[in-house]
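There is one chain below, alone, in structure tokens, taken in the form predicted on its own.
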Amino acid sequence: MKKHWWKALGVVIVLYSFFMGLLTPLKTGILEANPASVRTGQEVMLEVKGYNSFYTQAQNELRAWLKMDSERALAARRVEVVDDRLVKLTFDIPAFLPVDKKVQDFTLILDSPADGASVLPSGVFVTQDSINAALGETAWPNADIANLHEKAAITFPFRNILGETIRNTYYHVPLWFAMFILFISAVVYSVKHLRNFDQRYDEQAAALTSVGILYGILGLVTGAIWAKHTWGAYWSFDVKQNMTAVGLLIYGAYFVLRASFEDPEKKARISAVYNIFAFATLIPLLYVIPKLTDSLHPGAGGNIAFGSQDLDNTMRMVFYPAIIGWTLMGVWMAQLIFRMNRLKHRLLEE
């Protein structure tokens, strides 16, 4: 049992990632503000819909701002709580904006002692009839945004558009990381086989590659489900989706190649060479080409993935263990496949 502690650890970590990933609530957020487009020189009432919010618990202590940049913000003149999920904000928009633009987007910030601070980026667009930045600087009341509250609880961040689908970060992405680790391990065994032509190394490489392909398919499926809820379609022919499909097809051909040879030594030798080639293609397909083109997918087209805006400290408590757990599970499955194939060969020899 002492030799198999890492298997139990893998199961425990995967279960931990499932329970923590699915049961931990999201922070309070702002779903929308209506109307989303207003004009200058008017009194504007915004109806703001909250998510996981409890506005009635801080009915007389809510504060709100329309923030233009780090120095300029407009405070709400009146805050009216309708229920836990709906609040009405009244703003007096000056006749001019302090910018030389016809339309300016504003970030809506809502602060509550019960829920903490919520942010809706580019939540309201303000249109001015005539442009006069000098008058705007004079007329614009620059409210101070200070002493924002933070909810004392273990929660995941609320991201607009993503919403609850942010939980897929703990399954879709760790599966890809584990897939790469398994493919790298398979390449190592393929190289070992080419050095001393030990059949066991080839069988280890084949077992690891088969589990890696399984993880790749699961990553593709979870990504398609995520895309449906965020991009509007299961398959939008995004460059990273296309390149991932091509990469998995190349790896699928690995087993077609193995099945086409009857001579075990020849099959092992050619499969090892192809396995190295297949992994080499993943680098340009999944990392180089997507970064050279525009993409909806994070980490492509200059869109940096896993920055401070993608993973906070609470998410890291689940994300990184999930990578370890799925990797350990993958190695365990590969060992089972390897042992099963060895038993088949022995039976055939007998």
The other form holds:
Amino acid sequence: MKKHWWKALGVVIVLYSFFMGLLTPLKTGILEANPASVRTGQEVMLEVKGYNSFYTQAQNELRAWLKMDSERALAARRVEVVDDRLVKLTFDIPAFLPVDKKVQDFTLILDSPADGASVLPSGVFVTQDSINAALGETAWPNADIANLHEKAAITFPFRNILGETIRNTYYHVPLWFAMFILFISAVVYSVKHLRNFDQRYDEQAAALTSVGILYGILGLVTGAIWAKHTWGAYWSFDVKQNMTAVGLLIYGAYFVLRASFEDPEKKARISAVYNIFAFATLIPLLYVIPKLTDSLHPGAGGNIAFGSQDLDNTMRMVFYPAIIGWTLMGVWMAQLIFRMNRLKHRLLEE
Amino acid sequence: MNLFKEIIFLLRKEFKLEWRQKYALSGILLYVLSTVFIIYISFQRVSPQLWNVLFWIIMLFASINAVVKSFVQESGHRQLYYYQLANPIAILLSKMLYNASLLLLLSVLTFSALSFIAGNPVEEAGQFSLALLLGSLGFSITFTFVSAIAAKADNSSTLMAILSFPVVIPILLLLVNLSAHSIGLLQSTMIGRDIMLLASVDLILVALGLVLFPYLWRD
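How about the form predicted in complex with its partner chain, since we already have the form predicted on its own?
What follows is the entire complex, opening with the chain shown before.
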């Protein structure tokens, strides 16, 4: 147990990420507001569909705003709860808006003591019949958004396009991180092999690389499923998807190269050389080129970088352990492959 | 200084060898011309976007054919003889330099053939020539090194394609970007960064090749 504690730790952490990641509920969110497009100078009745919401529990204390920017917001005149998932809001849209634009987007904010605050960014678009910013400024009935409630439970954030698929953050992304850690350690072993030509180092590198490829394929598959739900297609010609396919080709070639040598010493030496050379080309492939071109992934082409707004503290509690857990599991799997190969060689030699 | 002299001497050897067996060079020239002609027959009208992609694809296949022989063609015994006579690093560098000049010639030829048949869409000639230069260097470095790896195996010509295509894709993408900019298909303010990036990828690969080659040639 003293020697093998890290294997158990890896399994426990991955199981923890499964349970926490799949069972923790999402925060209350707003699915849609209907109609999403209104005109100025009208009384508007918005039908708002909630997600994971309990509007009936907060009957009289439910409040709603249409927020224009950090200083200006409209409060709902009347809030009528239909059931747990549906609420009807009545707003008086003034005749003029304090902006020079024809169409202005508003963020819908709902606050309930039972669910906490929920937000629908750019949920309602208001079209102005005629533009008069100065008049809009003076006639603006401003309402302060204050005393928002917070739900006292462990929840994951609700994001409109992601919905429940936000949980894939704990599988898709950590698999990528773990894959990279495995590939880097394989390169370290290849370098070690070239320093003293120990057969075992090269076999370690090959075992780590094969688990890395497995993780790469899993990352690609989980990513494709996620892409189907959020971007609309399994393969969206996204630069990161393409680059990853190429990266897997590079490592596939590594195994073709290994298979084409009879002499084990020559095989070890030359595949170690190729492994180091290929890894050097993989870095621009996965980290530089995606940053230059437009990508649907976060952190590229003007999208927000990963970790700035996408992760909140409850997500971090699952996300970072999941990276460690998958890495430990991967190292364990690589150890098993390595030992199996050693035994195979020993059997063949006898 | 000794290394420099050796490189010059080996380069002269490579050029002389090429000149004596003209069939290799003329074969590749004919390859380029016939590919360009096939493209002309199949497309007839080539838009600048297509021109850009086709140019680099022709270059990719022509250069892999041109470079594959650098290590694969020479027999193991003769290579061992070279390594006894000269510094292995000098041999690798001379082959890279020789291949780079060959590919530069090849790219100029491809460019003139393609622009003769399908028109010349290049707007910024300086930038395009820079792309040609960096591309020849990058292709030559990658393919020469991969051919040194592939020469060690038995089925080397298949292995050459399998090993080198995925490895060269980052360079190829940067090149297509750069030449698209010189054709006027892309409006990018950060073209200097792209050039720097391409040059640094070339530099990293040549440095890595120099570090790793001593482990490669010994048998």
